[in-house]
Amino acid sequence: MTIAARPGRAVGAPLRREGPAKLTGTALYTDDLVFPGGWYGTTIRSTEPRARLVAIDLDPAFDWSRVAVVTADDIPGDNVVASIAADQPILVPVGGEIRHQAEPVALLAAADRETLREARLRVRLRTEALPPVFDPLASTVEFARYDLAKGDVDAGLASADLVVQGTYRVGHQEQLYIENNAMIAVPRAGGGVIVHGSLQCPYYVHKALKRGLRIGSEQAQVVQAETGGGFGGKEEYPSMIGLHAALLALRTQRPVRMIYDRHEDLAATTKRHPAIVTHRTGVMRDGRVVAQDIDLVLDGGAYTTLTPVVLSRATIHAGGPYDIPNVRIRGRAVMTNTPPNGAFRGFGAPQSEFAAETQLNRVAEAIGMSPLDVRRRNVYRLGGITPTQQVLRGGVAGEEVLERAAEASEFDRVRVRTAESRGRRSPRDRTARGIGLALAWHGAGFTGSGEAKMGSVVSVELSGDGVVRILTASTEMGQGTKTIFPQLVAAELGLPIEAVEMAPQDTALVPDSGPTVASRTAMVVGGMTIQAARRLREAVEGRTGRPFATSYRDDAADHGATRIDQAFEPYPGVGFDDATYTGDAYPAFGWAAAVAEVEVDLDTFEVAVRSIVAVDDVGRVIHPVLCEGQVEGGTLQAVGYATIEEIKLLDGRYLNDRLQTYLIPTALDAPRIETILVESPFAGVPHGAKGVGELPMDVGAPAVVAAIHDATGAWIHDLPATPERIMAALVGIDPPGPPGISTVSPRRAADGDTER
C-alpha cells in the first residue's frame, strides 16, 4: 500500500522491519540468548500482604555450596529500585517491612533447574503478620494528589436544571504480552554488568543499575533484546529484574537468567490502577452542561512506582473532551497491600474517561437527549480552555472524530432500530442488540514540563563507509518503530527506505531519547529524528553542493563520518507551571470516537462485541497499516477491558494468576472493527504526528457499556460488564464485589440519583 506525498509526511508504507525475522524464527528472544556458562536466577517471595521481616532461614541439611544466595545485605549500593520516589526496595531487609504478596527477599541462583527447584523449598521466611490494608478509600496514605479547578462549580450546580450524580470503578487489568518478563546479566570484565532483557526503556534499568549496585555509566550496560510486547508492562518492572539478574551475576561471576513463567509474571508485576471515580455533573435542559465536580482516587498497591505520572494523565483527562465552563477535579492515589501498580497503556486515562463518558451518556438519558447531540453541544472547539487553563490553539478535531463515527456507524439510525426492537421485545425474545458511542481525547506526549525535564537526545550519523544510521533508545515491542523511522530519515534525506539502517537500542552505543511511552515516541522522538537529519543533509550538501541522495558517499569517503545529536526543543508557545499545575499540560492532543454494536444473552447474559467503528486523530499518518493495526490492537484491549478481563484478589493476593482463569479477547472473541485515521496535524513537529498507540484505548470499553445499556436498559458502574454485574443492574441489587477491593463496601445508594 502506498501514501501520497505530502509535506510533513513520509512516501511509501514498506513492510515492517523486524517482520521478516519474526516470520522466520530467527529474531532472538532474551530466552533464545545464549551465554556459556550461565546459571539459572530465582526469586524468594514474601506470602503475606504485610509483615514484619524477622528472618531468612537456609536449612542446613541442604548442600548450599551449590547455590548462590543474595539478600539485601549484598545489595552494593542504595537498596531502592530507582524511580519517581525512592520507597521500594530491590530486596526487603530482614527487619524491614513486607508491603504486599509476592515481594521479593531473596535472590538464588545455580547452575541446573533441578538443583534451583530443590533450593527454593528449602528457604523459609520468618515474619511477624501486621495488619493489611486493601481498600484504597481506608488508606491514609497518599503517593500523590492533583487539584484542579475553573470557573464556580457550586454555582455552575446550583444554576443547572438537573444535577446527575454517579460513582463507577474499575479493576486491575493485565497487559498480558506474548513473551514474558526476561533478564540475563552478564558479568563485565573490568567490572560492572551488562543486563540483555525485554524492555521498553533501557535507561531506566540503566540507572537503576548504577544506583542500585554503586557503579558507573559506562560500567552499566543495557542492551535490549528483541521484545514481544510490553503495553506499559515492561516500562518500569525491568529494572526490578535486572537489578536481581545483575546481583546474582556479580556474586556468581558468571552470566545469570532471569526468566519468569506466566504465573510469576502474573502474580508479581505491574498492572493497570483500579480507580474509584465519582460524578456530579450538572446540566441544562438544552444539554449545555455547566458544571462537573468530579472526585477520582487511584489504587497504587504497595509502592509509588509511576502512581503519581499515571494520576497527572488521569485527573487531567477526568472531565472528558468537553468544554465546561465549570469544573473541579480532585485526584488522589493511595497506597494499598497489594502488588504496585504501574503503567499500562492509557496510562490512566482509559480509568478516568471511562467513568466520565458513561456519566455523559447518563446524563443524555436523563435529559431525554440523545448521546450523540449532547456531545456535539459539548465537545472542545479551537479556542476552548481546559481544567488546567490551556487555550486549544490547533488539531483540535473532536467534532469531526464524532460526525465520522456517527456517519460510518449510522448511529443515529441504528439506535432508533433498537429502540424500536426493545418496545416489541416479547418473552421468547432471548438476545438483545444495543448500540453505543463513546467519545475521548488523549494528550500528545510527557504531561506538562515532564518532556523539557528529560532532555532526550537522538543521533543520526553518516559512517565513513557511507552508511546513514539512526541512534535511538526508542524501542521496537510489535509498534513499528524500527520501520517508521527509517521511513522518516529516508524521507528527508530522499534515500529509498533501506538505505538507512537502525543501531541496536544498547547504552553503550545510543543516547538517551528518553522511555517508549506515553505515544511520544512517533511524535517527539520522531520528530527529533527528521530534525537531526535535516542538518545532517545540510552538512553534506553545504560541503558537496550536490543533493544528499548523489552525494553522501562521497562525502564519507572525502570528509570521513558525520554524527549529528539532536536534543529536544521545547515546542514554541507551549509553557506550564508544575507550581500551580496550569498551562499547557499537552503540546497537543489526539482525539478519538467509537461506536460499539453488541448482543446479549438474556439468560446468561454474555455480551458479545459484535462490531465497532473506531474513528482516531493522529496528526499525521506514517504508515497506515501499523496505524490502523495500532488502532485495531489497542481496540480489541479496550473491549477486553470492558467485558471479561478482571482480576480477583483475596488477602491482597491475585487469585487468577493463571492463563486459564485470566482472560483475554481471542480472535474468535474479536469484533468486526472499522478504522478510520482522520489527520489533523499538531504544527510543533515537522511531519505533524500526534501519535497513536495509546488512543483507543479510552473509547473502547465505554461505548461497549453505553451498547449494553442500550440493549438490556442497565447502566452499569463497574469494569468490566460481566455476566453477574449485568443481571444485578437488571435486577436492582449491588453487583458482587467492587474489582480489585479486596473488602465489602457499602452500597452505593447515590448512584444513578438525579436531583431537581
Second form
Amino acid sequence: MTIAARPGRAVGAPLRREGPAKLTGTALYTDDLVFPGGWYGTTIRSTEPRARLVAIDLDPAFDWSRVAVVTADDIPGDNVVASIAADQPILVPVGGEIRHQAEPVALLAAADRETLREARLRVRLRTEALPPVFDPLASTVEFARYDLAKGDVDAGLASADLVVQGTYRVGHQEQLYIENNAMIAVPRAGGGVIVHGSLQCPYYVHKALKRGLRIGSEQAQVVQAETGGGFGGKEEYPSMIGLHAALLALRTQRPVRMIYDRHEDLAATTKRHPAIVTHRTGVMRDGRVVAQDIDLVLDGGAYTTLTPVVLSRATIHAGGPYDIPNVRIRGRAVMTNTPPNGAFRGFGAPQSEFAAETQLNRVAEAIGMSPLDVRRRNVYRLGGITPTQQVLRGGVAGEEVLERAAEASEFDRVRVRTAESRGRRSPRDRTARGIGLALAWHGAGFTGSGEAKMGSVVSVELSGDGVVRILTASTEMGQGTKTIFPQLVAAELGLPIEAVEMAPQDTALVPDSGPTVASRTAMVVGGMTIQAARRLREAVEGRTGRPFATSYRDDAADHGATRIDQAFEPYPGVGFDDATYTGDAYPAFGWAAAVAEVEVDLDTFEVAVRSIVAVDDVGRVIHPVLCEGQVEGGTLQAVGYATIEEIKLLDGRYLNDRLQTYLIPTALDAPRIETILVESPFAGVPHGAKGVGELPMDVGAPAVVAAIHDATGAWIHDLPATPERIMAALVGIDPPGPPGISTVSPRRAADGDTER
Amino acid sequence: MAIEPAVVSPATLAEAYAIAARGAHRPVAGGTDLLVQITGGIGPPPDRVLDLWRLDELRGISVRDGALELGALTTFSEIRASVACREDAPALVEAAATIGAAQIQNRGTLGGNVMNASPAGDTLPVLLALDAELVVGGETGERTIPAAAFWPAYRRTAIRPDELLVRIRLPLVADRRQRFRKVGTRRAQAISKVVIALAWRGDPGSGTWREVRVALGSVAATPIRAAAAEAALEGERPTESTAERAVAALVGELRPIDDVRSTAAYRREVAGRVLRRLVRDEGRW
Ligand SMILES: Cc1cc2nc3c(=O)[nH]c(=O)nc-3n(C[C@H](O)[C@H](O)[C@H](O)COP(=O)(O)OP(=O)(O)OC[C@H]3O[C@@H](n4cnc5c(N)ncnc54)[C@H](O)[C@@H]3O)c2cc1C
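Switch from the form predicted on its own to the form predicted together with its partner chain and give that structure.
So here's everything in the complex, that chain up top.
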C-alpha cells in the first residue's frame, strides 16, 4: 500500500526503538535485572476450588529462620487487589473463603531457590471444603448485567419470514505472551517500594500498591522493565504479583524476585472469558435481518477483575456490524469457582462476534443467500444507529473492508469451486477445501464514559539542554508504542524521529496516561501526544518567530525547559449516559473483514488454515510494518482460538497448564496472511488513527469456522472447532464437553459436592 | 522449580555398566524427556544422573546379522538422514520426522523414546509393527527383549535397573511394506492423539498380506498391537470389504480414554478411519 505524505503526518517505517536491543540480546527483561542481595519469592496457592481456610500450618521440624513467611495478617493496608470491585484478596485470610484452585494464600521468600523449594513442601493448608460452582448457567452470583434495546424485538421476530435460533459456546484462551509474568520489588530508602516488572499498566500497579500497603504516591514507584508481550494478560495480574513481591520485600527489607515459570503463569493468571451466547434472528426472504434477540453469559471466574467492562464490550458488539431495526441484547457475567478471567485482546468482542457471525452465516444459509450478500444487505452505513442509539457519523468502513476482502480473496469464484468439489466428493478424497467470510466492528478506545473518567495525561518537554522528550505511562510490549509516539511528535515538530526521546515508563517520571489497553494507545494517547507537541511548537515558535525545527535548541538555551502537560479532552460531540447505557459507546469504530481458506482432512478432520485475507480499517496507518504486524499476529491468535486453543478443567483446575498441553499454532500451522490496511479516519484526533491491536482478533475465528462449514457442511457452534467437534458433527460420535466448563471428578460428583 | 542432581559422564560402556550396577542412577540420553520432567516437577527428581551422551558405543546405524541395528543414542535427525533407514524402515523415518521439531530431533534419541515408555511415544508403534528386538546390557552381559514384551504396563519397561538399553534391532524381512500416520493437535511440536503403524508382507503373486502388524500409540496405557485388526487383514488382499472388517475389528478392540489431548470417541473413530485410508491406498480403490 502507499501512504501519501502530508504535513504533520508520520510517514515511513522507522526501525523499532527497542528492536536492536531485543535482536542483540541486550534488552533487559525483568528476570535479567540484577539486585545484589535479592531473595526469591514464591506463592503458596490453594488446591481446592472452594473452601474455608482454617489454618496455615508451618512444619515445626523445618528451620523457618531462613525463610520469610507472609500471610494476610501481614498486609499493612486493605487486603484487596484494587480493581473495579474490592473483592479479590491479596492473600486469603485464615477464616476466609478460597474461591479457586490457584488462589494465593501465603508467600515465602528465601535467599536461594533450593531453600524455597524445601520450604514450600513444609507448608500445609487446612481447609473445609465448600460446594463449588462450575457451570455459569447455574451460578447465582452476578458480577454485572447490561440490557440493550432498540426497536421492538418481539414485533420484529413476529414479522420475519424466518426465525433462526442458535447457541454458541466459547472457552478460555491464554494470552501466551513470550515472557511470563515477573515482578521484582525493592525497598525504598524513604519507605515504600520500587517495583520493576513486566506489565502493561504502571499506574494500575501503583494504585494497587498504595491501597494494599497503605503508602503514599511517592512511596509507591513502578518501573516497567522490557516486556515480552501482554495481550491483556499483563493488565491486571501484575498488580497481584507486584503486591506479593512488595510484601516480601518489606518483610525482608531486601529486593525480592517473583518470576513466574510458564506452569504457574498458565495455572494462575487470567484468561479470555468463556461465553455462552444464544441468538434468535428474524430475517426476510430478501436477506434483511429485522430482529436480533441475543442472550450472552460470560464466565468471570472467581473474582470481578475487569469482567464488567469486558461484558460491556461483549454486549455492545454482540449484534455484529449490522444495522438491525429491532435488537435486544441481554448480557450478564457470573461467578464460578475457577481462576478469574480477564483482559485479552478483543476484550469480550471476539466471543460475542464469533456468535454473531456464525449465526448470520446460518441465517444466510437458511434463506439461500450468499454470506457476502447477506452482509452487503445489513452492514452499517454512514448514519446507522447502534443498539446504544449511537449514530455512526464518520469513519464507517464496514462496506469497504467487506468488498476489499471479497475482491482480494476472489470469494465468490472460490466458493463456486468449493461447492462444486463438495458435490463431487467421494470417499477417495483425502481433503476438502472451504472458504469462509467474517465481518466485524470494534469500538476504538474505552467503552462509554471510560476515557472521560480516566483523565489521562501525556507530557512533551523540551529540556533545558535542548532534548525533546515524550513522557507517558503508555508501555511498549512489542506492539510499537516507543516507535510510533516519536514518529507522531517528530512529524508535528518537523524533526527527524531520532531527535525525539521517550522517557522510561517509571511512575516517578511520567504522568498517568491511562493503561495500555483497549487499542487506545495510538488513537487516544497518540492524539494527546500530538496535541502536546503542537502546543510545544506554538510556544517555541511564538518566542523565536522561527520554525520549531530550526529554533528549538536556541529556545532551550535562552529560555530553559518547556514542558507541556496535555490532559485528555473529551471528543466534541461524543457522549455516553451510564445510567441509561445509551449514547456514543465509542468515539469511533474500526472495521475488519477476513476471508479464510481451509483444508480439512477427511479422515481425521484436522484443519489446516491455508490463507487468510485480512482487511482492517485502522483509521490511519502510522507505521505500516508495525500495523501489518498487529494484523498478522492478531489473525494468527484468532486462528489458534478457532482451531486448537482450549483450556480443559477438572474440579475447577486447568488441566493443560503447561506448554506441552496448551497448544497454540506453530509457524507450520500459520496460514499465509495477506493484510490490506484501509484508512477511514476518526475526525476527533489530529492523526485520525483508530487503533489496530484488537480488531483482527474479532474476525479470524468466525471466518475459519465458516470455511470449515464450506468444506464439510458442518456448523461448529463451539470454539475451538477441534477435529473432535467436527467429527462429532459429521460422523455422530460423542462430542467433547462444552468448552470452558469444568468437569467434576467422580469423587466430587459422588459426594454431591458441587452446586451444578 | 529446578534442582540440579549430580551427574556422572562415563566415557565407556563398561564404566557405565559399573555405575548402573551400583544403582540409584537415572540414565540420561538426549534429556528431552528427563529435563522436562525435572524442571516441571513431574515425578520425584533423580538424585544422581548417568549421562550416556559420550558413549559412542551406543551410536551408529548399520545392517548386521539380518537386521537394521540402531544404537540407543541414535537421534531422530540421524534416522531421518540415514539411507539404510529410508530403505528398510521408512515408517521409522516418517515417525522420526514427526517428533517435536528440529531441536528435539537433533537431541532426542530413539533409545530415550523407547525407555521413556510413554504410550504416546511416536516410534514405539513402529517398533512393534517391525517386530523390533531391544538389546539391553549390563555387567552380566546382554539380552534381547522383543518389542511386544517390552512395555508391560503404563510407563514401565522390561529392563532391570542395572541395565541400559544398548541398541534396537529391526529384522530385515523380504517384501515387507510399512505405513505410518500420526494424528496430533498441530503440525509440529505435538504429542500424538493417535499414532498408527502398519506393516505386512505382500505376496508378489496373489497380492495377499501376510504377517500383518497393526500397532498403535495413545490409545491405551502402553503402545499396543491390535490383534483383531491384524487377524482381519491376515491372508487377505487389501480390498474394500477387508478394510471394513479390519476397521470394525479395530474399533471394537480399542479402549482409549478421554484425556487432555482428545476424547476416547475420537481416538477410536480416527484410528479406524486412518486404517481404512492406509488399506485403501494399498488396494487403490
Ligand atoms: C518440545 C518436545 C517435543 C517432543 N515431541 C515429541 C513427539 O512429537 N513424539 C514423541 O514421541 N516424543 C516427543 N518428545 C519426547 C522426547 O523428545 C522423546 O521421547 C525422545 O525420544 C526422548 O529421548 P532422549 O534421548 O531425549 O531421552 P532422555 O530424556 O534422555 O531419557 C528419557 C528416559 O529414558 C531413559 N533412558 C534414555 N536412554 C536410555 C538408555 N540407553 N538406557 C536406559 N534408559 C535410558 C532415561 O532415564 C529417561 O527415563 C518431545 C519432547 C519435547 C521436549
